[in-house]
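Let's start with one chain on its own, the form predicted alone, as structure tokens.
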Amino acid sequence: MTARRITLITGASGGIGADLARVFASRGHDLALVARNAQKLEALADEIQGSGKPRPIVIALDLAVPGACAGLAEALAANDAGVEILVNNAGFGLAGLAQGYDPAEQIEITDLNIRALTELTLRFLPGIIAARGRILNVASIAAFLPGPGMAVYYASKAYVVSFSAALGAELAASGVSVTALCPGITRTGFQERARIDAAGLASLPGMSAMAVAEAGYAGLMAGRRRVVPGLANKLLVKLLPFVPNALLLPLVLRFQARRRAA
């Protein structure tokens, strides 16, 4: 066994990922933080250390690049750290019609949201099982909707929910829980990268990243299969199975068209 059991959080440089790091640290977890932006990670590590908690391991990596997951495993081994809790938070989307983007941009969504999440989970799973740890996969209420206008992103989050549920069932006897966190609209840097119009978004109800992080942590530690933060989001997810796709598809398409940045 490694000397340092850590909670590994991907996409930790901002938004939900950074607030998940703050929540886990405040509950006494030792952390490893992963994202592309080294400067933001170091600032977050300084903040956590300044609060009297152990300084997180900082690993600056683009997980969408082939070989990055192996590099991450090597960096953890060099720090004599083993993953006890895995938080797969890294991900992004692009607002607009699929044919409106370079195919390589769309494939990058699947590389990060699906391939990297799956590879990290499978790579670290033996250690998580040995530690009787936990896995938190950050999905979205988009997982429960058809997604014209953000087709690849919505489909990638449906994969995350399905994979999490199936893996959780497989691991139930091992004592390892798998939780899918499915937030709705959350005020983060996601919208800017997705090219979503901030003015249109401001008129919609949303949650803070910290509220989502707190709900995700509580659900993970309770061993819940799925966490949907916010009453409105919970009601939406419960009602969606009763709405036919013939109605949902044009509604979602119009919604996405209104909020896409020019």
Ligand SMILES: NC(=O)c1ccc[n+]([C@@H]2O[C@H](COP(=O)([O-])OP(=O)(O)OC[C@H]3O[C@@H](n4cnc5c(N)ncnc54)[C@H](OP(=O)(O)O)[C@@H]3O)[C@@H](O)[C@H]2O)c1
Contents of the next structure:
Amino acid sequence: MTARRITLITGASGGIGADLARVFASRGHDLALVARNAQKLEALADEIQGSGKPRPIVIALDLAVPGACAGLAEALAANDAGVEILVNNAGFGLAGLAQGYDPAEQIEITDLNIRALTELTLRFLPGIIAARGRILNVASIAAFLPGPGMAVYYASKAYVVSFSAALGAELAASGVSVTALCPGITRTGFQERARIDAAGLASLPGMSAMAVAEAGYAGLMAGRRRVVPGLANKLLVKLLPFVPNALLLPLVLRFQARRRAA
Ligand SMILES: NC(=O)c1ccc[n+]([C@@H]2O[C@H](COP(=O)([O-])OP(=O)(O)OC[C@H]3O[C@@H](n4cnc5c(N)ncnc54)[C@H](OP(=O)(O)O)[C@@H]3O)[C@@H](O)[C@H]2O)c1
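Same protein, the form predicted together with this ligand this time rather than the form predicted alone?
Let's see the whole complex now, leading with the same chain.
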């Protein structure tokens, strides 16, 4: 038995992950925060401690690098901490044609969005089952359609939704719930890293990271299989299965081409 039962949140240095950390902390969860930027993680840990909550464990590492998940597990063990709730939030995408990017940059998307998410889930699963804990995987509405102009990213999020639903079904009898959080456009650092044109984005509706985090937390605690925050996103996800790919693919390609920064 470990002394600390923690909620592990990846990608907690900004955006949706940082707001998930604030929401979990405000509801009394003890946290471990992971991302590459140590300074931002320490600042968030200071903020949470300053609000009278236990100081989160800070683990700065690059999850896209082989061996990172093992390093993360070692760091938690050194803190005598076991994972009760796992939040796989770290992720990124790249806007533009697949042929326009160095393959290594695009493989980094699958390394982080798919491999690290899967490895962390499988590695911590025995402890999560023993604790009758929960898993929150951050996917996207991009999971529900092919994404020409952002092909690897959309496909990676389809994996997250599929893996989460299947694992949730396997774990139903164990009392562990698996929730896929599927946000639409959310104002975070995501767009800059994806090289999406900020001017093009300004005309589009977007949710706040905090609204997405609150919806994700509520859905996780209710044991929901899938959470799509926001009415417009919910409608989109309901309608997509009725739109033929022959119509959808050129539309998505045009939409994504317009968003790509020059
Ligand atoms: N924003 C949107 O419109 C949107 C929509 C749908 C889904 N999502 C999903 O929401 C999740 C959170 O994204 P966000 O919008 O909050 O974007 P963000 O502001 O860019 O945050 C991404 C987080 O992931 C961390 N991260 C990135 N690469 C990492 C790596 N190699 N190792 C460890 N941590 C890494 C970043 O921290 P460091 O840079 O410090 O490592 C940061 O904390 C992602 O899975 C994204 O795909 C976002």
